[in-house]
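What follows is a single chain, given as structure tokens, in the form predicted alone.
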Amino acid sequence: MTSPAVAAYLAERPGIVIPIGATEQHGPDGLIGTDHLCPEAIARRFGARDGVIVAPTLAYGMSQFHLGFAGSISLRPSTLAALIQDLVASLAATGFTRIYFLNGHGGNLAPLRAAIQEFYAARSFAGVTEPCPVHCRVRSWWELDGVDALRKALYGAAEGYHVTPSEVALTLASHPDHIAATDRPAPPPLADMILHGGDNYYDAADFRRRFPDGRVVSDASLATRQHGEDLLALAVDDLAKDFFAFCRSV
């Protein structure tokens, strides 16, 4: 888009949605790209479909402790919330009122949600006494309510935290050429993965000691490309819904 471009869409719209992720292992199940290209698959088509301004996706995000297993790339939490908050700022001036973030990185949420606190903070301890009228909205794809429904209905306990069944689905319908069916074994038990962690990461040699494959308590093999078209059609029906309401609130 032109500078024009953008200027008459917040004529008529205050809104933007800005896909953020990461770039990181995904075993031998899942794209290194996986959490950026779920976002920003769903944010496209929904901003295609509804004339909503879609930024560039922020494909790199917190990820240290995958920096044992080969691509994966990782900002520093300071890095990221810097980064999040200059954008902020940025859109802010130049007019948006109303971000969406849509994430695709659970490690994100930490240094986002703070990097939003910091400029609402700067001011409040200024002492600004009008309200600011930029807000600022984080939700994760899967919370989606269509969404987190359907992927608990498709593959319950073996959804798990990493490398999911239903983010793997969803890059099987966005990038149908890049995963082969033969690259996606069977994991280890659940069970055992489950004994050696669940979710809580620590460094990236810790992470490696406890999830030698990559994975964490799923199986994305259970994936498949109708899945994930299924869900990329509520995820978008669902973003709707929650963007327009988000951008209407006051």
The other form holds:
There are 6 protein chains.
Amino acid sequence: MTSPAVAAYLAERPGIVIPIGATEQHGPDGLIGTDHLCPEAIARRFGARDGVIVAPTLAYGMSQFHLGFAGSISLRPSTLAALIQDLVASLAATGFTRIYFLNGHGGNLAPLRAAIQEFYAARSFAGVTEPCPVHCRVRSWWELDGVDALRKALYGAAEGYHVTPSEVALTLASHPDHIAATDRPAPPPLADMILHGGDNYYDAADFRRRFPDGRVVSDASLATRQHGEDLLALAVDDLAKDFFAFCRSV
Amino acid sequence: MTSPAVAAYLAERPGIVIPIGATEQHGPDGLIGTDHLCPEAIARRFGARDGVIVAPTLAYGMSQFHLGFAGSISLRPSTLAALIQDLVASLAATGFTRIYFLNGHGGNLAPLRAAIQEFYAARSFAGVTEPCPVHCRVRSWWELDGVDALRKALYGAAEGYHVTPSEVALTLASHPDHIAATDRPAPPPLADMILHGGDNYYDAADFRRRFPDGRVVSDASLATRQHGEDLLALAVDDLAKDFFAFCRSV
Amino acid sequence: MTSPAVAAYLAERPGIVIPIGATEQHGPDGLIGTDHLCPEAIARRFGARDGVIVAPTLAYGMSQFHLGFAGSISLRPSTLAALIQDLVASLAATGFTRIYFLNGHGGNLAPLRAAIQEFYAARSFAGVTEPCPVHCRVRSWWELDGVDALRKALYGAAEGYHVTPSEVALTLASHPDHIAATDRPAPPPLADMILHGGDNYYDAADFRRRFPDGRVVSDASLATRQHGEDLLALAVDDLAKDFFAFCRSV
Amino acid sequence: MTSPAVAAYLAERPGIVIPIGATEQHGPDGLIGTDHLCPEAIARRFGARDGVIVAPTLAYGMSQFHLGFAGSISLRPSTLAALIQDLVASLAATGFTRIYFLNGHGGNLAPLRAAIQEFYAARSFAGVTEPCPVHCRVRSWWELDGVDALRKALYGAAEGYHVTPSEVALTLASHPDHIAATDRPAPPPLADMILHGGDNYYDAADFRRRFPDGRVVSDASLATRQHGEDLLALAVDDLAKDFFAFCRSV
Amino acid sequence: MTSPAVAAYLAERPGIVIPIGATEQHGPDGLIGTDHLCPEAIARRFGARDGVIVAPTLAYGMSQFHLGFAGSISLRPSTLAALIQDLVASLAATGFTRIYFLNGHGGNLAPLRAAIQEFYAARSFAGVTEPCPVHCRVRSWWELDGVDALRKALYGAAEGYHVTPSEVALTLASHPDHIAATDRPAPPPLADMILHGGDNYYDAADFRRRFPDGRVVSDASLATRQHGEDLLALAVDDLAKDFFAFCRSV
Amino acid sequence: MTSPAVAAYLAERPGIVIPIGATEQHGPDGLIGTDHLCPEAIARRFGARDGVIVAPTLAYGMSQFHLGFAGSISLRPSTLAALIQDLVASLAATGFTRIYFLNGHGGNLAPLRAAIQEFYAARSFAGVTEPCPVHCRVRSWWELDGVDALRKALYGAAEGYHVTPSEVALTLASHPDHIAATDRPAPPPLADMILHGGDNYYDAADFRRRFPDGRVVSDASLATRQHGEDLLALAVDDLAKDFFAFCRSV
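Now show me the form predicted in complex with another copy of the chain; what you just gave was the form predicted alone.
Below is the entire complex, every chain and molecule, led by the chain shown above.
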């Protein structure tokens, strides 16, 4: 797009979608870019269909615990937060008032949310009494209603936490030339993994100790390209509904 | 405790509990300190009962959106994150290997998680190949199993998001002299509130516009001291179970 | 307190007291929390007596040189400074104009002062021409007039620099159940210590080399609970005088 | 790619190319993404042809002076620098030793260089006596030998400083569907611009005052798709030569 | 000096002196550079006489409260602290183990001390068990024994806090061509000033309100060049004693 | 100067010159301070001749790659950038609108430029629509027209990159008592050096491996004091022309 085209868009619509993901190992057969390719594919298909601006994808995320595997690249949480703050501030300065982050990596959520709060904190500490007209919203693509229902129906517990069949299916649909459609390896036995329930944290060496081949309790061998097409279609519809409601909200 | 007493404790047990909360408005009748008084009360009762070290409470949290109300004090997300990193690093340097944060304020979660990841990121970026022996765990007291079940049973949708009856009940039990046990005001009509579902963010002025008396879709007039006693007792038991499992985990 | 109660207070009085201390080893028999328990005890007794708001205690301070002993927890100077800035900014945003820090740990002074200057620097660099209405004051409890005279009279050179008899006496009065009232150990011989006069700095390992049992040229075996009661009473009176003069100052 | 594929690559080759650009206004008819689309196009064509790993493009750069125009998004210099440091540190931690930044935006150079120096400074301050095996190299695509000669031959002074005909030509070749091939507007009269020679700096409002339609002394109406094809082909060859020499260097 | 000459020096002596001051208004007749010219003059005379390395003077300090007057230049406390840390780290990396800061501005003390603690904190947090061989010492020139006695004897209460007669006298001796030796203005009446005892803090506008001509309770019209010569001679002797004792200390 | 004298100057002229250099090894015979002594000498001679204010010299720069040699002192790039931002902000707050950095060390350029952009970014992100009246300009003394021509004419390729004959000549003129005028050592053989063309980066250990005696492809034995006098005279004239044009520019 050109700058005048953006200006014209802003006279009609207040919102933008920013896909945010990661570049990190996805086990023996998943694409390193899976976490940014998924939200990018959804957002771009939605943007092209409905005439909504989609910002360039944030392809690097908070992946410190994957640094024990080749091909992983991580930002520190504080770096990712600074990046997000600058994006929000830039968009606010140039006229956007509804900023929608479509996320593809769970590890991004904490820095992303912290960054948005830091953006608002500057106004709150300054005692500004006029509400900030810029609103932000964060959604991970897998928690969109239709997507969430389908992935649970398709995979149940085999969905797991990392290298999930749903994200692999989505890349099978969006990037069919880059990933083997069949003969993808079955998951390692659960007994090889040391998983804690809930909110626990590891460094890269500990992650590798717990999950030696990089997959976390998931069986991506269940994924098919058709699943991916279905998930993608549902995601685009869900995103449309959610994004436009966000744009209309006060 | 004295320093030699801590050294003796560490020869027996690897873990410590850190209560973390906030100091922020809790509507017309809730205590400003509610969010740190609750995890503190639970942790101290547990520590005294089971001989576990409880660190001094982190009474200030990430409350930027409450700065439109007198008595609120906030840290920026980045400040809270720095604080957490230093605590974890100090405890790691002096021999603790299981650090359990018992949280009392939802707004803390993102900076808290980001901080722990930043702590581990230093090792991961440095390429350290030995797993970090220090583990961290984050739990908000209301998500402990028994507590969660009881608060849902007692209050249902009236639990709301801020100035919840469960937290008010807990302060009625832990600080009975500081909060009126009866004649606490009913909640404002829902129609006065502009609430969005999900992951949205506001500055302080916007929060006040949306929630003019500071309460968010909750009816704390339902809270009783007996509820608080019950919640507290369940929380201590749940915490004990979760903490000792965490200490034993590998 | 509730938020409306704070608002009512602010209509009458501009000031608040913030106790700030540390959590660090205090030799073989002193409480790890001594440095925050002392200003907290003084501030709370004063607040309760004279109806002045006392903020939650800052229990963690700048104690890096104590990290060679179990139970010590430290903030980096920059973290403590960020924390202080946020507190001052929060209080300024919500209507306080006289902020009084009652300090209990010498190591906090540099970061604390630097933080307040950083707060004002933002206005000065921006060229704001209206004087900032928010004033800050820093006092360590032992330099309050009456306290200072009494501790010198009671202990002379045995007061020393760390684990002082005056602070131990104060905890004997404020927390009698937590510290042995008698049979506290005599200080190690001075010859065991490598002390430099004046403004010198060490890391934790060097501190431990110089002061192997954690005490620095002090003899806390002289402390009695009655001393503590006397010091506490004097401190409350001194604080009252100093705080109200600060509130009235222009 | 998958993580095992990267590991296999690293056994053969030490190097990676990272395209880095910006998302900023390019006058009335240039693409907002021009500055990242150009190095991305060059790097990807090179990578595909010669089997070299190309990292995901850094699409956001240091564009603060363009924030007066819709569609511009900027990072602060310090944010961009943090981002670069994390990328370099990640790649170093996972086995890359030759990191080649192919740059597409002049405003990135200072933060990019500062970031790399900051990465090395950590080792130098620590007194590490073993030379760091990781080398970094920075090249802007227009300074590659063949490219530089051709753009000067084609456009001379009309190349200008921003919205240059060479970069527009390159996007005509790489993204023919996104930019009008003809009827692109002629440049505004030079008399409308306030340009200083050399190393001067502006904020966004001043930039807009100086260059009201966003173009800086350039005439992109000279650009043709064929020029773009020629520039792209030369750039790929130049990059190959430079990259492989860098990989072999000691 | 050359680098080999420094290497030779380090084989003999471990220490270096760093003069640190400020560039800030000194009332109607004092030199803007007074605060860095004084420690520089003392240190250089000492260095030349006794063969001790004196680092380039840090001429900018923490002077935010003087920014209401032309000619003042300030660093934020955090910037000054970063600067000090880098100096200490550089000197430590290249072989110095006794670093002596000779200070000329009270406002520098908090950031300077905080910075040195931050330097040591890195080791302490990392749990390094070997004492850091690098020691730092901070002295303000006016607290050197002989200097302190003489300035009190000469000026008593007229010494004041800023634009003191002792510092003006010292510049009369060190820079006789740059400051009028006679007819310097008498101080403004005390009644014009709003001074609080003790540890209080202002922004620039408030400082100017309190001290309209920039001087703080001092009468520099008492200063003479001979006083300056005497102070300078005493300071050099005092510094020599203190510095060499510091170099010998363990 | 006094503060009132600066105020009077500002009524006439908007500009100031800030010499910025480094303190780093200059081979076996060059002065450690060469990089700050050169711009200081030029700026001071110019200031004295033409009545222009010259700020105190920034004697420490970004020299991390020289930390393998005794006598080198470096700032991290981020520290230097913070320093520059504070200087610019201070001067802007007190009335200067044309800030001219005269640089003497190539390694400073990236942090210096990044810092100035960071200063402007604050306004641009805030959406300020009035152009900032404060302009900054960066020039390295060797790129001033007359100087550049002469040094190329005198030394050709022997000028090299570090410990250049032109800078050594300049110190021979400005500090004749501090550097040997004759018998300075010839350069080491080129074969001892591992130099890459272009934009490459090293840590200190790698620099020392590449350039064992600290000189980089330069032959300072060609320098004479007369060269230095000529270079200095040309530099002063060039600076005058450039500075006054900058002051007049809009």
